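Below sits a lone chain in structure tokens, taken as the form predicted alone.
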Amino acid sequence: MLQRQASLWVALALVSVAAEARAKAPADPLGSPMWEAHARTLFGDDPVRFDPRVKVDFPMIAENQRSFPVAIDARAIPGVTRMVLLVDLNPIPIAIDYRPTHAAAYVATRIKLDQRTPVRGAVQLASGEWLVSGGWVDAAGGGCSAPPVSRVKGDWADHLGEIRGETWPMANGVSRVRLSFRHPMDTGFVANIATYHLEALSVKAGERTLGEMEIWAAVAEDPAITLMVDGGAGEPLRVEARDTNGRDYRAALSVARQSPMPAGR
């Protein structure tokens, strides 16, 4: 009996230590009321620190809270394996979770904003450590609860699944890929409209997966996504995506043969 009690106390102590470790996220320089909760959920027991080398670019004021441009650029950091776009005070806090397998540590898209909020980029290294940066954005709000324009016009089904893609060669064998999808990206917060959005995307060349991501309804209607993947001029690329209704989307692209863009753009 005493041995069982001792084992129980040891187990409870280990749980307590683990919980305390999870709670020790670094102090938030942005002072967000949701930072600790998001840090526990997203990072778990992994080490976390704030690092200005994670460049999160966005306008300081949201002129359109339904479609707000954000880019995360961590190309100055070696060994990035994962990139997450986090919006603290959105009802859907994660917009994208990207794994640049054979790609530069760069991703850009447009998101919805529900109120004034911190917008962050979090990148994970091969060591498991997370590096975080970001800033506050002023927004009027309501971006997650407003119906998509295509729903209001009633033509969303006529264009559902259309994909447009453009590619440009850059320096060092990297290609810039910009993808645009026609999709309502419903959040589920509009009356009588269920959640419906793209949930997965991958870019491939031959048998290689260059980059893949999970996508949430915090991404703006008709998603536009920019990546920088390995691949030279003339190399065919395949785009594959899936939405929450199980519908598949596919497209083929070729990198244009032209003078490479500068690496910093």
Second form
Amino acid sequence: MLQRQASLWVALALVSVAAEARAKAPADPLGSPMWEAHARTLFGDDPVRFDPRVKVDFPMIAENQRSFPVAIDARAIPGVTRMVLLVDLNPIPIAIDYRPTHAAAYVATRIKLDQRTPVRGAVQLASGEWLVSGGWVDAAGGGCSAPPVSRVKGDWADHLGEIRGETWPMANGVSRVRLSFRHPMDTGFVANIATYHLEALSVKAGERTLGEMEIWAAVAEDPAITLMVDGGAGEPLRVEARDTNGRDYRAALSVARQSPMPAGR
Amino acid sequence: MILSRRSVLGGMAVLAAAPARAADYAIAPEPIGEGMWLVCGADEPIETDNGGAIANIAIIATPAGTVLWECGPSIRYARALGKQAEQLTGKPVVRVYVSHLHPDHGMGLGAFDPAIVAALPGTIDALRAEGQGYADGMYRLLGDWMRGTDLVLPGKVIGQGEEDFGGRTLRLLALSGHSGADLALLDSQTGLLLGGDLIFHNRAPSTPTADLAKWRGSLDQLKALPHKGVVPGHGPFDAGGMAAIDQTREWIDWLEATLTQAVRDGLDMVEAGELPIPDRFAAMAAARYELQRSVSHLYPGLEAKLLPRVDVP
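Form predicted together with the partner chain structure, per the form predicted alone context:
To see the whole picture, the full complex is given below, headed by that same chain.
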């Protein structure tokens, strides 16, 4: 008995030495109870710092906790290779993990909120370093555990696969792409409805992948996604997506030949 | 740091005790016509500082007794209101009208005998379906202000176009647009029009249950109805009777046109909520707040209508 207890202490001591040896995430300006745990999982040993140039934009009120708009704009930072939308206190903390390969460092979508929580954007540079920013959002509970509207109405299957979208040329050969999918985005937290959500999305031009992302059920029902990809007027774009049941989704868009959007967007 | 279970529990008890009993509501009726008083709501969102007392409420003295237009967000508010109204008029409350389903207007109706609380059939149906959700939301936002407040349904269904209270006739107008069923009231004696939330004044209109086309139709009807001053659902009394109607109309027209253009321009919801608000709405309280709420209410519908299908087999 005594021996067992002693070996337990040795094990615990070893664990704490190992933890000390790892790079520690900086103290969280938002004071989130989950920051250290998420930072460890998401960033591992990569260096992390808070940087206000990662603009995480959202409305002043969470009017609808099932669908809360968030935009991450890191266009002020050169060399962004990956963008993660992190919601600390959601049961599904990551909503989107985006790689803007040939695209501007911008992504906007709508997420579920299960309670008052920090909402963050974390962007990774080619060096491996992560830059993080965000803020607290107050919200009523239940965004993740309430059944989707289309499940209640019962018509989700009638519309599955419908994709709406459009593209708008911007300055410098970049185009804004807006996509909206009909999908229940089931979290698995509603009785007798298994997890079922879009899990992968990519935008391509010819053989080039402009941007691709992994998607979790923290993204709101009927996901709406805004990206800014490299591609000028007249260029055909392909969208490919897949959900957790292996169903494929395809869309074709062409960047309109029109005058670019006003500067600043 | 090592915490014993007892010290953790002790700490939690301190935290739980922190939200003290909310202060009392300050209800200050101002005379706006013969036998008619207005209790102005705060031109703010529903929040702890105002206890949810944001909707305008009217007190009408009739020969048959006191009539209340709306009764406020909580049972505590409604009790204080009833007491004060009876002191003011010297007569008991015989009728309470609830203009529509939103909780800032009538969640406190349990302070009265449900048999004297009247609402449109559509309002009662909507409260039956959604009232509990609204009650939960109010408790979350207001905490102790709501203590003792339960969802109670109005007991009297409004079926007729007017009610007579010992010679003072109140005309009842069944309209819609701000919600599925919106009541407005015209007092024959003073000519004052009580618009409920069909009419806002210097406070941005809210749209969580709005049908903008029907709302426009209702505003047309109210504008055409001969009346003197207007008591809006939110914001100051409009003595002239037209400014508040026109301003409400102008806002919902601007809102719909602006959000439609935003979808056409490819803006995301976050960006749409940050669009500039024209100077002509500078006097409107809570304009940015209501614009962002309206984006949440209206944007998905506009996207479904305006963005083309792009899926391919």
